[in-house]
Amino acid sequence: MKDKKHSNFINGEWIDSKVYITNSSPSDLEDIIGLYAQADAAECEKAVTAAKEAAPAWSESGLEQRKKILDMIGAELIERSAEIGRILAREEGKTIAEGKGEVFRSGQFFQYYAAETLRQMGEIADSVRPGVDVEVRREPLGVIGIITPWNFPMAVAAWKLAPALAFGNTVVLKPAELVPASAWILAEIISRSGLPKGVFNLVMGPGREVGEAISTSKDIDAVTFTGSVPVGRRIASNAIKNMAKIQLEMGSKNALVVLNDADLDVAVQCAINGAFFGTGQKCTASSRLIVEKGVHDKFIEMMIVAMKKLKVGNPLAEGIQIGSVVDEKQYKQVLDYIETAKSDGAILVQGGEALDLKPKGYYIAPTLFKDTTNDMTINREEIFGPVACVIKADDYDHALAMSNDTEFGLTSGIITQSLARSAHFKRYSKSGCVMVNLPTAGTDYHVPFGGRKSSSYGSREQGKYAEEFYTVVKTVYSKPY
């Protein structure tokens, strides 16, 4: 397997490339997963052209045909979730349980949107003009460029691909360079699903070339992207020049608020889950723990006890709760943030060090700081690692204000037994997703997902709301003879 070359998929064929890169595991540096093609701008152009040529026929394809294909893709992902989840865990560093869960959820996305193909309903309205009928319908956009991140390499691809195909669009998928295996496996399954050639295309390669080619192409009708804020802004700047539709999911700095009346066992459980599981490499991770002063010290004591019990190590091993970070660059970046926090006056109370484990990989101990303020770098910038900071709040109003004092607004959470406080927080938290007595990480696939401010741009993803991005509205007026 490690010597096998995995090619790009363009216009219904596996296309060899001039360059292949070695995909290795961040949790076992001697574990080679395989060799993966690197497309260039010319290959990307071929993929876009294939998608453009396939678009008219696919847009008029039968709904039952689409449903059958998406159902088949989803069923195979679910059936093979243990096998594929292991490969995902190897290349990304998350635990095997999380890898299996991600693949299973990816299958659910395809099956959900398979059902949605049969729920595409228009509207009929009376005109203000007598004798005129009005019809409102949705139609496919055309060619969708999909650019996905490394932290959820299959789930994010699934929740973009499935609605794009369900609503009659053709696609060009560019996965993150660090995790090509997950995208290739998904492409291989799709290649056997019965999709007409050109409807789905996979172009693995560097963002600076392939991502740039997709976002600047005049034949791309829309671009959906999940990744960092700087890259998202560049993609938006490129795409808008061709008036392409844009959807961006970017950074976050999520807060979990813990009030004096909170059940602290629940608070600690939610904080551990939200801050450290997935090695903290989630856009929904709760890296800011804003704790009311009445329970502040007790909360930290309980967090330290819970954190000492966490098992870090080879994500393929039984009982491991936290794996490695995704690569050496991310590893060094997280350690740099830890040193920055110390320099800024934050007090390290648990973790904070690199771990020398077997097999050798990029492991960092779950890390907790106290005596931090909301204006510290560690509380302003996204770390994307197993690091959380406790911020003391004077009262609820102070906690809410600090929770909202960020350039981001993806998720937020509150732990409280007060109906009044939870109702107020749900209304006034400036984030796209609000959790009450739950971890900030963890969302359902049948409801909208997205944030505010610098976290998101464009219409929401997932659930019925996805049709807003993947379709265009047409209003038809007619007057019978």
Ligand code: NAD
The other form holds:
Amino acid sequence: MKDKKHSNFINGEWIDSKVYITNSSPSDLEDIIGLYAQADAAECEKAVTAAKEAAPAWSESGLEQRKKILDMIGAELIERSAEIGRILAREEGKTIAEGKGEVFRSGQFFQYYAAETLRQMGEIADSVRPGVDVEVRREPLGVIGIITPWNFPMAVAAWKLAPALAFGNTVVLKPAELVPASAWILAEIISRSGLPKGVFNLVMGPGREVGEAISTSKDIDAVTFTGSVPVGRRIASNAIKNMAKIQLEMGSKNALVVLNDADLDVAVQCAINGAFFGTGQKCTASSRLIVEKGVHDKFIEMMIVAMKKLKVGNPLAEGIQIGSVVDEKQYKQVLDYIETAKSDGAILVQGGEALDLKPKGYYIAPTLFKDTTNDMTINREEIFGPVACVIKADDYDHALAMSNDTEFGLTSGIITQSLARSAHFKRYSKSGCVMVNLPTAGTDYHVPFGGRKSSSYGSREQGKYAEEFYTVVKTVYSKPY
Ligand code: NAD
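Okay, that was the form predicted alone. Show me the form predicted in complex with this ligand next.
Next comes the full complex, and the chain you just saw is listed first.
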């Protein structure tokens, strides 16, 4: 299997590339997953052309045809979630339970949008002019470029692909270089689903070439991107030159606020889940733990006890809760941030080191700092690893102000038993998703997802709200009699 070549899928065919890269596991450096094609800009252009040619017919395809295809893709993902989840876990480093859960969730996205195909409704309005009727309807955009990150290699692709297809668009998908296997498996399932040729295209390849070709293409009508802020900015400035529609979901620096009246068992459970599961490599991770001074010391004490019980190691092994980080670059970056925290005066209370485990991989101990301030580098920049920092707050107002004092705004959370405080936080927290007595990570698939400030740009993803991005509104005036 490790020598198996996985090609790109363009215009209904598997297309060989000149270059293949080796996809290896970050949690077992001996484990080779396979060889994956690297398209160049010319191959990407072929995919865009195929998608453009397929767009008119697909935009008029029957709703039941779309529904049936999306439903089948979703059902296969759900049925094979254990098997595919294992491959996802091998290539990304998350645990097998998280891998399986992600594939299962990806299937749910397809099934949700299968049903959504039948719920596409317009509006009828009275005109201000007598005898005139007004209709407001939505139409497909055309060709959508989809660029995805490595941390949720299948779910992000699914939550973009499914609505794009459901609303009658054709797509070119470019997954992250580090995790091509999940996208390739998804493409393989889609290739057997009955979609007409050219409607779905997979172009694995480097961001600076294939991603760039998508964001600069005159034949792409919209680009949806999830990834880092600098790349998001670049994609936006490229795409706007062609007036392509843009949707960006990017980084964050999410805060979990713990108040004096919190149930501390719930607080610790939420902090552990939000900060360390998925090895902290979630855009929704709770990397800032803002704790009111009355429970600050007790909270840290309880966190240390809970963190000592966490099982870090081979993500494929039974009972492991935290796997490895995704690659050597990320490993070095997280360890560098740990050093920066120490030199900025943060006090290490737990973890803080690389772990030498078997099999050999990029393992880092879940790490907690205290005595940090909100202006320290580790509380401003996204670490994207199993590291959390406690910031002491004088009172609720101080905690809320610090929680909002960030360049980002994806998720935020509060742990409290006060109805008044939770209601105030829901209203005044400046993030896209607010959690009360729940971890900052973990969202549903049928409601909108997205953030504010540097975390997001453009309309919301997921649920019914996705139609705003994947369709264009048409207003029709008519005088029938
Ligand atoms: P990244 O920005 O490095 O890469 C994302 C994708 O962009 C990859 O497919 C990459 O190949 C491509 N790319 C790179 N350069 C490009 C270019 N010049 N033009 C076009 N495409 C290019 O991000 P990453 O390291 O893969 O993912 C981690 C980041 O993603 C984190 O910041 C994280 O917070 C964010 N993220 C956000 C969400 C969210 O929904 N807000 C979800 C998951 C991850």
